[in-house]
Structures are given as C-alpha cells and as structure tokens.
Amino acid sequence: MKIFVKKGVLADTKSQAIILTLFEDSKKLTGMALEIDQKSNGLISEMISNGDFEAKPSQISVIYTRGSLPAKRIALVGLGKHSEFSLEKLRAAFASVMRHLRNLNIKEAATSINLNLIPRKKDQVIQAVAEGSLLGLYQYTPFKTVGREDLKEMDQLNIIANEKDFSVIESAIKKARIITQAVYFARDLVSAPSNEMTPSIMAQKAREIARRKNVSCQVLDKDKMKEMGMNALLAVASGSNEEPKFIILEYAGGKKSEAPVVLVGKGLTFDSGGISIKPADKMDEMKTDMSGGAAVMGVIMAAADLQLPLNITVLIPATENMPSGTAYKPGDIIKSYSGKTIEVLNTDAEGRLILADALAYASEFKPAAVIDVATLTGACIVALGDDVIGMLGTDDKLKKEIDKAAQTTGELVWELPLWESYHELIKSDIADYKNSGSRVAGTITAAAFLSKFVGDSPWVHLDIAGPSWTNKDKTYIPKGASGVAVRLLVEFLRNRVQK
C-alpha cells in the first residue's frame, strides 16, 4: 500500500472511507469529528448515544454516509481512555481499521492526524499512524497459487493535512515508509522457506542492499573463512551441502575517522539441531533462525535510505545446521577465530558458535558499540514469553539507549543479569569454554559465552527468540514473521544522531 500526504480538509475529501479516531472517555465530539458529525447530520453522535460505538481500544464501526459527505463511509476506530493512550494503542488502532477496510474490499481510505495526541512528539505520532497502517496489512503470498484472485489488497491511504502541518507530516511519513519497508524486507526474508533462503541467497540479498549510496558488501566464502580461522562457524556448516557465507555490509554515512556501530545478526537459514537433532514438531519453523541476520540487514537498509550520518557495519554469519556424516559432533573441540577453544556439548547450541566468530571479528573494526541480534535460546521464551526481547550486555549506557528506543517503538526489551557467577557454568574441563551450560539460566549462560568473544567494546546482546515469529495475529503483526528489532535499532541509531 502507498501512503500519500495531501492538502485539504477531511470532511470535504472524496474517499471510499474516511477514518476517525475517538477516545472512550471524551465527553463530546470536537474538532474534525464534530465537523464531520455536523455535515453528516449527526451520524457519529447517533452511533455513540445509542451505545453502538464506545471507542474502546481498536473497536471499529463503519457508517455509510448516504451522500451526506463526499466520502462513502466513515470508519470510526477507538483509542481507549485518554489517560491510557500510547503510541502502541495508535499503531494497533490503525492496523485494525485498515485490515477491517481491506476485508470489506475497500482499496482506498483517507484520514487526518491529530498532532497533539502526545505533546512534543508529533513525529512519533505520525510515524505510529503509518507503521500501524502498513505493518498491519503485511501479507506473505509469493507461493500462493490456489485462490490467488481472492486475495485482498489495500492500495492507498491519503493523509489529509492543512497548510501549516503539511511539511511536518510529509517528512515524517517519508521516514516511516522507509522504516516499514525495511521491516517488510526482514519479514519477507524470515517468511521464505529454507530452500528459498539459503546462505547464498541471503548473501545475494545483501548485495542488493549494497546498490544504495555509501553501502558496500563483501561476502567471505568457505575457503576465506578457513584461511582466517573461523572454525566455529565452519564447524556448524560442516554437516550441510549449502555453502556457508560470512556477509559484511558497511554503510559510510559518517566521517571516515568515526568508529562504526557494529550490528551482528545470527544467520541460521535452517537449524535442524545437527547431530543433537530437534524434535520433528515445529522444526519447520527453524527457517526463522536467521531472523537476527534479516533484522540487521533491514536496519542498514533503512539507515542508508534515511541517510543517517553514522558509520554502520553489519556482520552476518550465514549457514545451515544439518546432521550428516560430515557434521560436527558432541565432544568435538574447536579453535575459534579469537584463538579460544570451545568444547561442543550440544550441536543445537550452534548460534552462539557462529556468533563467537562474528563477534570476535567485529573487534577488527574498532567499533563504538557492538549489538548482536539472535534467535538464540528457547529459555528466553520460557523466561519472558513471546513478546519481549531479552537484553544482556556489558555497557549500562548502551543498554539504556536501547531501552529508550524500545519504549518508543513498542519492541520491548527486558534486561537479564550477567553476573560473574554465571560465567562458571560455561567453563570447560578440557577446553576454554563449553557451548552449553546446564538447564538453568539458559539465556544468561548463552550470553556469558558470547561475552568471551566480544573484546573491550561496549556490547549488548538481544535474544529475539520469542517475538521473532508469532503463531497468531497480533495488533500490527500478522501471524508469521514480525521483523522485530528493525524499528528498535533504527530508532536507537536515530537517537544517536540526535545526540
């Protein structure tokens, strides 16, 4: 769907449907809602007085104007109580109403935005409207052939603005489109089946991103990785016929002397568990184990399109983890890129192995900060559920920056401790470290393992195992891939620019 900003008045706009947001605890209609109610001979106030519309969060009612307005319909959507209003409520409301209109086979709608919904946060309000509208309409359909003609699409949303607010809204909508396109990109990569999203295909997608101004791409092949000593990554790849790839994307938006922010994304395009094979149930979802890699690709794509004045490096170790006669085995000892040795206790704890080499390599860039994003542990889902990102790290300032971005985007993080006592659980008797601790504190011991390969740079680890994929429709995240961490990290980077 495309979003356009047009000058005008919503009440006078010709449209298949005009969208109005209302609060549950509003005593009376005001502003644009009052004007539209008066011009439509009280259609809205009649709905409210009859108790047919209470403006509860994301409640929707569609009224036919019967020629009283240029628009054919008025779509009312609730924002709940004013005291409980948030950007998340706004995103959810627009996602819900846009999906409702699409289900009615409506192709075009119009709305106006109240820029005073949250004082001093006009840009965020505008962005939330666009994000809810676009992200809620996402569908992954490239492999649908039967009944394809029945698929419904929304074509256009017009944001109607007055002369005074036009440039502010147009600028914010442009940025929101860039960010949501990056989320769509990540969702598409994660949604693709593993036979259509191999490490080689993922590398090709990275090369396509590098067509942008100031973006470069380098892809290391198996021989180069072997030469460099990335043996942890190569061990995980050893059971697969698919060639591993180490993807390096660099965006040069800042001064040459400026240290880059390095984003590392786990790129397991399929994870069978290897010799320590997973149960058959839900193994099909293991195509999503490259969600971290997809997310950081989306971030650098958005950063380049937004022309952020920062230097950003993205590293993605991409491989499959498969069982075969050549696969690495429990009990193996691997010398990693850092020179540290790892005892393999469980081949299904593979993500931390490929990230170990990538995080160690990140030090070569002398980074200002390192953030890794990974669907790393089922333990994180047990601890925090499906909606929250687990956050661990070594730098309090960096963690606070990410949490601030999380509060704005609704991609929430929760910090888990990384105390020294946990590090004892990953010490090996015969190597430097083992790739799996005991059953307790699985998310924390995984992060403790990663910390051994980071070096001295400020570092945060984001475990997205829970929110990367959903088995049910959520507010503006349809069932399937969420593209989580794209908006979070773009907001984090934008905040760094503002500083």
Ligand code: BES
Given for the second form:
Amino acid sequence: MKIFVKKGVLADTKSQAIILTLFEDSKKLTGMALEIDQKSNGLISEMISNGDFEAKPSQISVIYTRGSLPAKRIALVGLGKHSEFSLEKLRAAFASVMRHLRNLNIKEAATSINLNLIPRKKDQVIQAVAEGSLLGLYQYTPFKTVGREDLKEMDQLNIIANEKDFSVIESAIKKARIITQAVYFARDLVSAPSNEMTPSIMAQKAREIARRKNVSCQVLDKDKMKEMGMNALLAVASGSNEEPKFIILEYAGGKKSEAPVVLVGKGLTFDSGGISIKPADKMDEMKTDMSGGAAVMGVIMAAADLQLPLNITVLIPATENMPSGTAYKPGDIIKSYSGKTIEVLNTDAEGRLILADALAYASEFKPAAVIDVATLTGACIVALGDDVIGMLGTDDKLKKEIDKAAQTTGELVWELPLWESYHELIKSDIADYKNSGSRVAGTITAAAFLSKFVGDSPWVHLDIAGPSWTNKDKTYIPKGASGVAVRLLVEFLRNRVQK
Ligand code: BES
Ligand code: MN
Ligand code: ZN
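In place of the form predicted alone, output the structure of the form predicted together with the named molecule.
Entire complex below, previous chain first.
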C-alpha cells in the first residue's frame, strides 16, 4: 500500500472512506470530528448518542455519508480512554481499521492525524499510524494459486494535512516505510517453509541485501567452516543434506575506526530436534527457527536504508537440525570454535551450539556491543508467555538501551537473571560445558551457556521463541510470522546515533 500526504481538509476530501479516530471519554466532538459531524448532519453524534459507537480501543464503525460529504463512508475507530493512550493503541487502531476496510474490498482511504496527540512526539505519532496500517495489512500469499483473484488488497492511504506539517509527516512516513519493509522481509523469510528457505536461500537473500550502498556480504561454506574449526555449527549441520552457511553482512555507515555493533541471529531453517527428535505435533512450526537470523537481516537492511551513521555487523549461522546416520548424537563431545569443549546431552539444544561458534567469532570484530536474537528455548514461553522477549545479558547499560527502545516500539521485553549459581547447571563432568541443564530455568541455563562464548564486549541475548510466531491475529501482527525484534533493534540503533 502506498501512503501519500495531501493538502486539504478531511471533511472536504473525496475518498472511499475517511478514517476518524475518537477517544472513549471525550465528552463532545471537537475539531475535525465536529466539522465532519456538522457537515454530515450529525451522523457521528447520532452513532455515539445511541451507544452504537463507544470508541473502545480498536472498535470500528463504518457509516455511509449518503452524499452529505464528498467521501463515500466515514470509518470511525476507537482509541480508548485518553488517559490510557499510547503509540501502541494508535498502531492497533490503524491496523484494525485498515484491515476492516480491506475486508470490505475498499482500496483507498484517507485520514488526518492530530500531530499533538503526544506532545513533542509528532514524528512518532505519524510513524505509528503508518506502521500500524502497513504491518496490520501484511499477508503471505506466494503459495496461494487457487482464487488468487479474490485476494483483497488496500492500495492507498492518503494523509490529509496542512502544508506546514508536510515535512515532518513525509519524513516520518519514509522512516516507517523503511522499517516496515524490513519487518515484511523478516516475516516473509520466517513464513517460507523450510524447503523454500534453506541455508543457501538465506545466504542468497543476504547477498540481495548487500546490493545496498555501504553493505557487503560474505558467506562461509562448509569447507571454510571446517578449516576455521566451527565444529559446533558443523555438528548440528551433520545430520542434514542441506549445506550449512555462515552469513556475514557488514554495513559501514560510521567512521572506519568506530567499533561495530554485532548482531547475531539464530538461523535454524528447520529444527526437527535431530536424534533427540521432537514430537510430530507442531513440528511444522520449527520452520520458524531462523526468526532471529531473519530479524537481524531486516535490521541491517533498515539501518542501511536509513543511512544510520554506525558500523553494524550481522552474523547468521544457518543450518538445519536433522536426524540421520551422519547426525551428531547425545553424548558426543565437540571442540567449538572458541576451543572450549561441549558435551552434547540433547541434540535439540542445537541453537546454543551454533550461536556458541558465532558469538566466539563475533569477538574478533572487537564489537562495541553484541546482541544475539534467537528462538532459543520453549522454556521462555513457559516462563513469560507467547508475547514476550526474554532478555539476559552481562551489561546493564546495554539492557537499559534495549528496554528504552522497547518502550517506544511496543515489543515486550522482560529480563531474567543470569546469576552465578545458574552457571553450575551447565558444567559437564567430562567436557567444559554441557549443552543442556536439568529441567529447571531452561532459558537461563541456555543464556548461561552462551555467555561462555562471548568475549569482553557488552552482550545481551534476546530469546524470541514466544513472540516470533503467532497462532492468532494480534492487533498489527496478523496470524503467522511477527518480525519481532526488527523494530526493536532499529530503534535501539537509532537511539545510539542520537547520543
Ligand atoms: N528451537 C527450539 C526452541 C523453541 C521451542 C522455539 C518452541 C520456538 C518454539 C530449540 O532449539 C529447542 O528445541 N530447545 C529445547 C532445549 C532443550 C532440549 C534443552 C527446548 O526448549 O525444549
Ligand atoms: Mn531445538
Ligand atoms: Zn531450535
């Protein structure tokens, strides 16, 4: 969908539907709502006084104007109580109304936005409207062949504004466009089934990202990994016929001398569990086990498009985890890239193995910060639920930066502790570490394991096992892949620039 800014007044705008947001607790209509109400002979106030429209969060009502206005319909959308207003409510409202209109097979709509909804955050208000609309309209359709002509699509949203606001609106829309494109990219990769999103195809997608200015891509193949001693990654890959790939993307937006932020993403294109095989039920969802890799690819793509003055390196160990005669086995001991040895107690705890090699390799870039993103543990879903990113790490300042970014983007991040006592749980009797603890504190022991392979740089681990995929429509995340952590990390990077 295209978003345009146009000069004018919403009440006088010709459109299939003009979108009007209202608060639940505003006593009487004011401003634009009042103008539209008066010109339409009280269509809105009638809806409200009869109790048909209460402006509850994301409540929608579509009314025909029957010639009283140039627009054919008014689409009312609720924002809830004024005191509870947030950017997240605004994203949700626009996602709902745009989806509602698309279902009615409407292809164009217009709206105006009160830029003072949140004082001093004009740009964020506009960005939220654009992001909510675009993210809510996402659909994954490449494999639908029957009835394609019935797929509905919204083509255009016009933002009607005063000319003096054009520059702030246009720049916010441009940012939102770049960021949602990156989220769409990540969602597409995660939605693709594992037969269509192999490590080689992921590497190809990375090469496409590197067509941008200041972005380069390097892909290490199996022979190179052998030569380098990335044996933990190779062990996980050993059961699969798909070649593993170690993907390196670099964006040079900052000064040459400046240390990069290194983003590491788990790129497990299919996690069957390996010899410690998973139950058949929902195993299909393990095509999403490369969500972390897809997210960090999206982030570097957005950073390059936003031309952020930073150096960013993305590392993605990409492989399948399969059972076979050549697969690694419980009990095996691996010498990882770092030189440290790992006893494999469970081949389904494979994410931490491939990340161990990637994190050890990351330290060679002498990073300003290292952040890894991974669908690492089912235990994280048990602890925090489906919607929450688990955060663990060694650096309070870096954790605070992530927290701050999350407040803005609406992604839910919650910290879990990484106290010394947990490290006991991953000590091996005959190797340095074991790849699986007991049943307790699964997310923490996984992070404790990762910490052994991180160098001296500030490090944060984000476990996205819960929110990377949703089995029901959420406000601006349609059922399926969420692209979680893309907006979070782009916001984190943007905040780093402003400092
Ligand atoms: N990819 C899974 C974690 C996961 C589970 C992600 C559910 C998304 C939804 C990971 O590789 C895994 O299998 N972890 C095991 C670890 C255990 C064997 C120590 C788990 O969580 O059960
Ligand atoms: Mn696994
Ligand atoms: Zn996994």
